[in-house]
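Encoded as structure tokens, the following chain is the form predicted on its own, with no partner shown.
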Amino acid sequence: MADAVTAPPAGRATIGDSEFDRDSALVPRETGVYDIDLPAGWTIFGAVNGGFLLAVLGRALGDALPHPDPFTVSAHYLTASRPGPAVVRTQTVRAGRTLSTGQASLFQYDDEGREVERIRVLASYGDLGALSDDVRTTAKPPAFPPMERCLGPEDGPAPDDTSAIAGRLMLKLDPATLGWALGAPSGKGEMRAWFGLADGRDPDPLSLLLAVDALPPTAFELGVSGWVPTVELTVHVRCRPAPGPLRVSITTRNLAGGFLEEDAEVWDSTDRLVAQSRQLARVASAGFGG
């Protein structure tokens, strides 16, 4: 079982009434069309975080489709999203008895006033609460220290202004994956952390879409610095997470030709594997550490 963790403080945010929920809320314009003002608080290097964007489109599809929960979501990131007004357009592809499939795209305007598609998603939705309790798995939760022995942004030097999203999250990183922060990356391409939202909101299927893309890039532990933008990201949500902090483990086995893959697993407080993902990312910087 997971190491015991400190109980969350009283008065914490709740699902539906938290910073994450308010910032990802959409305003219906017409059937299948939604407006949103993307906030600056979920950016890194000035671009809106890909996991937060996935949660925004996931929220739109959950409203547009007849089933409530994301089962599989595949996103292609076409251009970087910036804080400011955006529109999400959804389309129902198929509505079945146990699964429904839809697509969604997020658009913004460029400096010339032209509409630009930022991200396109194809997803299948169902009801996670209707799944059976039968679990047969060889997967094991990641082994790393309890939260009090892991390190967050507050434990290092004063943060810079390149990662506004850090203030929205509770991240406690496994010290074994922090060599990059000390100028000595391990070369293993691994990143592990305790994950939650800073206001104490418990996880749900939508926040799992954020969790898979919220840790520092595994490229840092390969000796690569700089922005690592996502090209494509597929997430499988396996069940509703239990209350409490999540554990996220991400690995990269191959960086070649300026691209790498990241495989993520998300485990809840009951040692249940609640989400898996794979993404292809581009190494935007040629800088390599020592």
The other form holds:
There are 2 protein chains.
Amino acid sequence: MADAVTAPPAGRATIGDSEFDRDSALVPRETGVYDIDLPAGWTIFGAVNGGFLLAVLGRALGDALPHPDPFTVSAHYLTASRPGPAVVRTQTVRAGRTLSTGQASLFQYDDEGREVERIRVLASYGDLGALSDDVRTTAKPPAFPPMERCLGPEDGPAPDDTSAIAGRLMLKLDPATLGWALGAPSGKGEMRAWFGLADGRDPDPLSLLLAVDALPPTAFELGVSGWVPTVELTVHVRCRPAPGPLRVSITTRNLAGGFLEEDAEVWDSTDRLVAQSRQLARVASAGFGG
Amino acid sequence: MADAVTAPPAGRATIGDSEFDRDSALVPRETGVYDIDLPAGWTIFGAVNGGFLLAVLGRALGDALPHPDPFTVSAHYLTASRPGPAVVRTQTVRAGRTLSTGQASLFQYDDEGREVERIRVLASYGDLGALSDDVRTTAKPPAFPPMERCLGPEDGPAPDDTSAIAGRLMLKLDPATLGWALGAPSGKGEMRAWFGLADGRDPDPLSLLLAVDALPPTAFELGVSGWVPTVELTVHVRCRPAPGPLRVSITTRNLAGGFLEEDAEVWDSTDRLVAQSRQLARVASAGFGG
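Please could you give me the other form, the form predicted in complex with a further copy of the same chain, since above is the form predicted on its own?
Below is the entire complex, every chain and molecule, led by the chain shown above.
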């Protein structure tokens, strides 16, 4: 799979024509309202991945708002999403000259067909292509081993049948953050991985929304096992990513009272910091809810 | 003013009976709807401070939701707030066992009396008092000079009449982050200050919402002058703060394309990390809007 990225075959998927694009595509029902059948391919432990959901909502807002690109998206996760029918309802909160603000919610249906809200977001959109080239950054890419020394699910002894999403991603974890998988968590709240889509589709602002919530929880390296549900996740997209694999680095500094933050940075193949995110997550025992 | 904190006089204000509490108090109009007259005392350059607005919305949600304390609050700033009448409208999105999620907006009125939305928030609330004492943190308080070696507006040559809020706060800036005020910005995106309320009121979760957006912009130390309006600000309150002054440390790593992030940490007098925030702000020329 590393080969697929470093030497893309002719059959490599493209932005707009890939698993990710097809699976997150929305069917307009009326102005600002979209239907989608959430696919089973993006689940982990049976729940649809939070980053994938963010991309679905981000796609809806990109259609509904006058500006194309997510600049900052704040999501509050309410209940776990399952594969199956869902509806996304958007609202334009404010349409400005350089930025627009919108709101979106994704609902599914209970046994009586009533809508149950899964996730609600507030987001400000702009045009990444219109930003100035002025970059004054002190941020440096974290140290990453080369991709061929990092490890993915395909390098393990057996397929992981709890994580359907693993088959959709190119995820190569830095061995230094894999202690948890060997029964020896490092005690450091760090997780790093090379990230791409399995079919070779290049990154874009929507796939950045996926990338920030696609790695195993940092809590695993802190010796915490089990479900770590996201309460809230905010992503800033800072730049349109260049083609090629991304590097995602996540750090946790403060696990306290059963909650922890996860700070993610996403770097593109040209060493640009293309996205920053932070989430508040809860260390829960097995199962969802609360 | 430092004396007021280190050796509080008998007349020191208390939580619930202070300038901050009186000025952010809300008058219930109907269920979940509150009126407030935004006071001129919390403005800078004529606009009501974003952290103060967040505290107003936080107070409304604390009243409207079944849980008392803000755990994570995401605010998108739409238009600048001015002193005068405003209405806060809240909605309970989900009421869970340990967390509730709500939404709130603050509106003011245009010349025809129509509501104009200033700021919208999504927030998840819980009970900080119910959290476990389990703390596994690698975060360390940043190095701060003692308060008596830090500098506030009262140490300058003349009162700053553009910043009414300065009179409401005890803000003592680390001289290492004050180069901008001397015409020699450090070039580092850092701002650090001791923080309290001028009347000696101790911190609580609501005043933490104020604290994360009360310092001068880090952009000043990057050589950028003028208005740096917040697009989005998310705060995580991690612990009920102990009495005594807070330390607020803000860092910016990535100024690019006219946008920057500001990451704030707030530490209490017992060296607990009590709040973390991140905002996306825009480097604008003088004036608001966009």
